[in-house]
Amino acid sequence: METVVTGRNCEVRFGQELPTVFIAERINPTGRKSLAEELKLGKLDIVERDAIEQTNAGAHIIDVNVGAVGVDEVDMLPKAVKKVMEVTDRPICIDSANHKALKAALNVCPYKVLINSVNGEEESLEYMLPIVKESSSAVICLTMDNKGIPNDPGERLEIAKRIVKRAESLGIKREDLVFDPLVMGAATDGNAGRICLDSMRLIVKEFGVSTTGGFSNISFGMPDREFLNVNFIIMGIMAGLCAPITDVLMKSLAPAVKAADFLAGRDAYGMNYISMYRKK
């Protein structure tokens, strides 16, 4: 089971059995004051510079969110999409809780995109699957739903489970379906990381379907995040983690990543990890 997103003369496919592929995270206003000012200007510099500098560090997949206070984000995340797309060939991730920004920005995009997230609450499922159905996209599934997310992991998997029955009942196609099992901060909970990994577990061993997470989020508020971050992703590859949102600027992500893909099984031969090393 392969997921499938394109950008211009280029396709993106990630799956269980593939190499890990990453989608780069720094276009969100998110915990960046100058790109939110940016963006509530109507300027897009630091979107265009992050664009570049992400697909040249080895970004499979560009995030794209405009969500801050003050911006509008009907006009704000289509302009997004199309000055990403103006310097870069990747696909793109549309990141958006906003129905109508969505749809503006899936107007302005030609290409197959990865739409960031529908969850199981009824509101999600009814406004976002319709829209995943309609544009012929693969979407980000979040387990959660109404009543928070859980911290038991079988229920976690509940939750993907209604997920993925409702999306089939509209005929969504399983490998359109990437779930997230939700990364949450070790710092405030020490279970953090293995709670989103049995899930993942447990998700992956269910459906065989693609996976992906914000894996930063792990490191929130600890020293030295970079080192925790990778060191995560590791940990997720080998439990089935297809394609993490990550800083893709840290230089110790892509050595690691390669590692862990050859001893997971991955990387055939170990051709990916040679040809890296061979360049080295």
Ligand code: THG
The other form holds:
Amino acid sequence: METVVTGRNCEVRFGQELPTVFIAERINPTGRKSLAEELKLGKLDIVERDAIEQTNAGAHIIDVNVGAVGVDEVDMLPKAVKKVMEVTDRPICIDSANHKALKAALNVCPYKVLINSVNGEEESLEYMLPIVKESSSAVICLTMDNKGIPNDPGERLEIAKRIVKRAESLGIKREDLVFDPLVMGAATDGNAGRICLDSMRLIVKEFGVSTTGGFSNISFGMPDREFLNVNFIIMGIMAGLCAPITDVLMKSLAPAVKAADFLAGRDAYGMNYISMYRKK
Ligand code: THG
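Please could you give me the other form, the form predicted in complex with the named molecule, since above is the form predicted alone?
The next block holds the full complex; its first chain is the one shown before.
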């Protein structure tokens, strides 16, 4: 099973048997005051610069999130998506919980995007899944519902089952469902990493689907976040992680992931691993 998304001149594929794909996370005002201030003023200079920088750093897909207090998402999300499409040919991941903003953004994008996200809550299933179907998009599915985020991996799997059932009843294909077993901060819950990866293994075993997750969430409040983030992504790869949402500007990310893909059997004959050394 392979998930496909498209950009202006390219197609990006990911799945259990394919090399890891990076969803670049930096266009997100959460925890980034300068970007939040700019978006409030209706400006897109940082968005433009981030899109270019992340593309040059090896981003496969660009996540676009403009949600912040004082920002009109319905107005700004399509503008940001347009700006990103102007400066990069990469596929886009539209990151918004606001279905009106999501629709507006889809209207300006002629390619197959990744919608971020739907979850197990009735309201989310009701609003988001028809948009996914109508726009022929792929969608990130969060294993949480109206009761919150379960600590038990078996319960996260149950939520995943409900989402698969609902999506398939609308005719959405399984390869267009990308599961996010939810990465929480390890600083506040020392078991967060293990619970997330155990959930991922269960979901992959049950459905064989593609997976993602906000892998930078693991290190909130900790020193040397890059070290923790990269190590957690490496652990994720052995548990079936296909396309982490991550900071592609981290220098140690790409070489570590090339090694992990090879060791996990996702890089036949180590061709990608070897070609990295040829370039050096
Ligand atoms: N799952 C899905 N989507 C998501 C998340 C998820 N989208 C948002 C988020 N979580 C993933 N993206 C980020 C983006 C930035 C950071 C963490 C996750 C981050 N930013 C720095 C901070 O807040 O301290 C600031 C960076 C800077 O200033 O340069 O850590 O879980 N589906």
